[in-house]
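Read the single chain below, which is given as C-alpha cells and is the form predicted on its own.
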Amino acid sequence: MSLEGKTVLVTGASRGLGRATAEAFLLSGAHVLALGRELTAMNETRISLTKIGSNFEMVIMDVRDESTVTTYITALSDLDVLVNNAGIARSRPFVETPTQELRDILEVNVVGAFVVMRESARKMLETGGGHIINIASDAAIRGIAGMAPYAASKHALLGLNRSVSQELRQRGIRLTTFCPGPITTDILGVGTANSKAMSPKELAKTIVHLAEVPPEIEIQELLAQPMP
C-alpha cells in the first residue's frame, strides 16, 4: 500500500525510534504528526524533518493529558496511521522500586498509550478504517530483571492490543504489536545505549513496511531482535 497522502500520527518523537520513525514516514511521501512533549527534543526533531521535507506538523503534546489529546485527535480532518510510541523506562532492583515508579510508567506506556489509541480507533472509524501499531518490546513476551514496571506495562499493551483487534480488525481497523528488542537509544538515561543494540532507523524502516502491507493483511505481532 502506498503512503503517499496518508496521514500518520508518531507519538514520542522527540528522539530515538520515535524520531526514526516519524523520517522514514516522511521519506515515504507521508504527511507526518510528530507528537512529543519536551519541547527542546521537539526543535531537534523540526531541524531533522526539515532536512527531509516540509510535509510534517510538530505537536507539543504529553499522552497523559487526555482532554488535549482527545481535543487534537477529534479535530482532525483524517487519520490513516497512529504509531503508538511514547513511553518511558526505569531500571532498578524489584525491592528498591517505589510504587510511584510503577504508577508513573503505567500511566504513561499503558494509560497513555490507551487514549491516544482509542481517540485514533474513533476518528479511523469515521473515515473508513486505519492502522494502529503500537510500540511495545520484547519485554511483552518476557521478564527483564531490573525492569519488572516495564515489562508489566508492555504486557499490558500487547493484551490490550490483542483485545482490541478482536473489535476493531471487522471495522476496517488493523491493529500491529511490534516488539523490539534492545535498541541503541537513550531511553534509561545519557550514555546507556548499547552499541550492540538494534539501530533506530533500521527498525523504523520495518515500521513503515508493516504500513505498506496491503490493507486485506493483519500483521498482528512481530518481535525483532539484534544478530549476535
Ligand SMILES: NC(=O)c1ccc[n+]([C@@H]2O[C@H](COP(=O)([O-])OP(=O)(O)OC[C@H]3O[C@@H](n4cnc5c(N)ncnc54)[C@H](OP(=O)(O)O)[C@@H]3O)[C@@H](O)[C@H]2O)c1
Second form
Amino acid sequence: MSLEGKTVLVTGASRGLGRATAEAFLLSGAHVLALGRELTAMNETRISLTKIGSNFEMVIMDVRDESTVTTYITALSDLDVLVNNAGIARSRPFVETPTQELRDILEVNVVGAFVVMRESARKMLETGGGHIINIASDAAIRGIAGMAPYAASKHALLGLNRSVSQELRQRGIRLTTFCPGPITTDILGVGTANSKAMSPKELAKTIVHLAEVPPEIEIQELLAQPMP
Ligand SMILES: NC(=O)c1ccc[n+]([C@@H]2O[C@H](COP(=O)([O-])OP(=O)(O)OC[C@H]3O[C@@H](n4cnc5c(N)ncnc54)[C@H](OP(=O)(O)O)[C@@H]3O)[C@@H](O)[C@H]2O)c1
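May I ask for the structure of the form predicted together with the ligand now, the form predicted on its own having been displayed?
Once more the chain from above appears, this time first in line as the rest of the complex follows.
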C-alpha cells in the first residue's frame, strides 16, 4: 500500500526510534504529524525532518495530558496511521523499586498509549479506517531482570493491542504490536545505548514496511531481535 499523502501520527518523535520513524514516513511520501513534549529536542527533530521534506507538522504534547491529546486528535481531518511510540524505561533491582516508579511507567507506557490509541481509533472510525502500530518491546513477551515495571507495562500494551484488535478489525482498523529487542537509543539515560543493539533507522524502515502491507492483511505482532 502506498503511503503517499497518508496522514501518519508518530508519538515520542523528539529522539530515538520515534524521530527515525517520523523521518522514514516522511521519506515514504506520507504527511507526518510528529508529536513530542520537549521543545529543544523537538527543534532537533524539525531540523532533521526539514532535510527530507516539508510535509510535516510538529506538535508539542505530553501523552499524559488526556484533554490536550483528545482535543488535538479530535480536530484532525484525517488519520491513516498511528505509531504509538512514546515510552519510558527505568532499570533497578525489583526490591529497590519504589511504587511510584511503577506508576510513572504505567502512566506513559499504558495510560498514555491507551488514550492516544482510543482517540486515534475514534478518528479512524469516522474517516474510514486505519492502522495502529503500538511500539512495545520484546519485554512484552518475556521478563527482563531489573526492569519489572517496564516489562509489566509492555505486557499490558500487548494485551491492549490483542483485545482492541478483536473489536476493531471488523470495522476497518488494523492493529500491530511491534516488539523490538534492544535499540541503540538513550532510553535509560544519555550514554546508555548498547552498541550491539539494533539501529533505530533500520527499525523505522521496518515500521514503514508494516504500514505498507496491503489493507486486507493484518500483521498482529512482530518480534525483532539483533543478530549475534
Ligand atoms: N531502546 C530500546 O532498547 C527499546 C527496545 C524495545 C522497545 N523500545 C520502545 O521504543 C519506544 C521508543 O523508545 P526509544 O528507545 O526511542 O527511547 P527514547 O530515545 O528515550 O525516546 C522516547 C521518546 O518518547 C518520548 N516520551 C516519553 N515520555 C513521553 C510523554 N509523557 N509524552 C510524550 N512523549 C514522551 C520521549 O520524549 P522526551 O524527549 O520528551 O523525553 C522520546 O521522544 C518506547 O516505547 C520504548 O519502550 C525501546
